[in-house]
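Single chain ahead, written as structure tokens, the form predicted alone.
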Amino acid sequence: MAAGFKTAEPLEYHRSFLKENCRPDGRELSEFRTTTLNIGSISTADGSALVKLGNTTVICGIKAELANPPVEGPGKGYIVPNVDLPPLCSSRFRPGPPGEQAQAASQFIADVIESSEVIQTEDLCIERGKLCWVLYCDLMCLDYDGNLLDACIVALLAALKNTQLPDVTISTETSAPEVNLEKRRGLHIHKHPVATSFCIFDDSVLIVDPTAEEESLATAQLAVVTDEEGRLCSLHKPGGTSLSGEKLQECISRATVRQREIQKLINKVLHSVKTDQ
């Protein structure tokens, strides 16, 4: 009977749970799904991480390449994020060029990288005006069940902390770059931004870490990005119903707590990886 009610009236089905301050999967309104993290999953990448947020699974691989610095910033390098939502992760996505959601997610991540200053692009410069690193950050969703942005930001941050760049010098005789693959160094991570996503039901009920079904029934969505200093790095609200200042403050407070939880998880996993080595 419950399965039939869920199929026929999904919104009413969810409302019956929300009235009791819980959700169909048994979580409280402000509770996240279990988050698991695996670092260094792709041996061919310079840095990688795999994140599971409930069923939502995202893998991030970082590949570093040498390039000429941009004309407008001769002392800087580049970071190029790209989110891929292949048909394999959900039947809602079609083969072909990136859809609207994938493009919006890539832009959101590019904005977070810039606003949070997770990495200073000056750190990627090898020789001013001549040579710099480009970090291609490819994020692929393997299983889509809502809250893509949170999973992508965790995967990106963990992969950046796992990235090891080879030592590069420019030959004085030939002016050509010489790469020493044996000698590698990690990136300097300046800030640790973490995203926390919310959905608003019936213009008033606020839930955290929505599933794909909850996202489809919500009247608005919101993603809040904060760093370890409690600084608000980014706020992403693509339309939907309005949100009171009080509710927004509640979201920011929850995001600050979540940031500490995720940073602790990343450090714990990195520590265990180093211990294993």
The other form holds:
Amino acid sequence: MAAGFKTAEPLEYHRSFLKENCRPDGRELSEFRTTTLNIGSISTADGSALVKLGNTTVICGIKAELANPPVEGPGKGYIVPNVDLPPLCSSRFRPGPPGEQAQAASQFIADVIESSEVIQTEDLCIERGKLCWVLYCDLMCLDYDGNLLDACIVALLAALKNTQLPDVTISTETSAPEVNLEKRRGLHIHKHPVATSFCIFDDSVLIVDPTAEEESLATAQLAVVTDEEGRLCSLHKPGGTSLSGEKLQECISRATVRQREIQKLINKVLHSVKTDQ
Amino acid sequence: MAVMEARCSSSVMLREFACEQNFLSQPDGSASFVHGDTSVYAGVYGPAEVKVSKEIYDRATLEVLIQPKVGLPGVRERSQEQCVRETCEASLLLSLHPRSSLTLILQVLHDDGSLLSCLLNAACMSLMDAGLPMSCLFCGVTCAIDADGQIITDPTAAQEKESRALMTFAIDSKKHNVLMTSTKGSFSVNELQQCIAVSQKASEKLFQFYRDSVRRRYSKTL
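Form predicted in complex with the partner chain structure, per the form predicted alone context:
Starting with the chain above, the whole complex follows.
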């Protein structure tokens, strides 16, 4: 009976739960799904992390390459994020060139990296005007069940904290770079941005960490990114129904709580990885 | 047809803006919108037949295409398209045209800052010109926070570059609520609230301009 109701009237089905201040999967309105984090999952990458948010799974691999610095910033390096939504992760994605959602997500990640200054591109410079690092951050979704942006930001942050770059020296005789793979050092992470996504149901009910089904039925979505100092790095609301000032304040306070939880989780996992070795 | 210019004084400073509606013959609705040196053309086609793969059974499919001044649309344009499309979807009454397509094409002529807000304004004016049913109007306002913490509305490209944070809001005409936000740079909660308040004030001027320009247009034809 319930299954039939869900298929025939999905919106009505969700409404009947929201009326009782809970959700079909048993969560409260401001409750996240269980977040699991695995750091260093890909041994061949310079840094990697796998994040699960309920069913949503995102893996991030970071590959560092040497390149010439950009002309407009000779003392800088590059960070190139890319989000991939392969057909494997959900039936809504088709093979072929990246769709709008994947491109919009890539742009969002790039904006968050730039706004939050999680890594300063100056740190990636090896020799001014000659040599710098390019960090390719590839984020791949393995299972899509909503809230892609939150999972991507956690995966990216954890992978960046896990990244170990080899030591590079430029030989004075040949002026060719020499890479010492034995000697590696971590990146300097300046800030810890964490995203928190919300959905608005029926123009009024606010829910956190939406599943794919909830996303498709919602009237608006928004993502709030905060760092450890409580500053906002991004407030991304692509459209949909409007949001009042009080609701926005509610979202921001929930996001600051979430930021602390995630930072604690990342530090705990990093610590356990270190003690294992 | 109706060309109008407005200069805003008092607390909220906006550059001179102008709009011309129905200046293209082929689209069902068209508008050009100018903010200072930033200029955008918009054209709307529809409601028309929709591709089967994009058909939605209970409402119209809205497609937004943003063409940059040079080169092909890239990832940045895709992200802007998403913002404009979802804002339009919130104000249009799409359920009145099920199984049909609406196409909104935005051509950037020149970008001198506040591009996203100019795109939103051009989109709204062209939708109005096409006579599509809407629940409310919307306008775009861009705010920049400079190094001293001052809020600049409708910044130029040079001001955008020097700013610490940049925010664009889409505001609806009914309750002056925020439909869309897109931000760059880091800022405090207080600064965000201030920027929203300033944008809501600026939106009143834009809505007044919308009203005046449409009134002028129709009083001429009568």
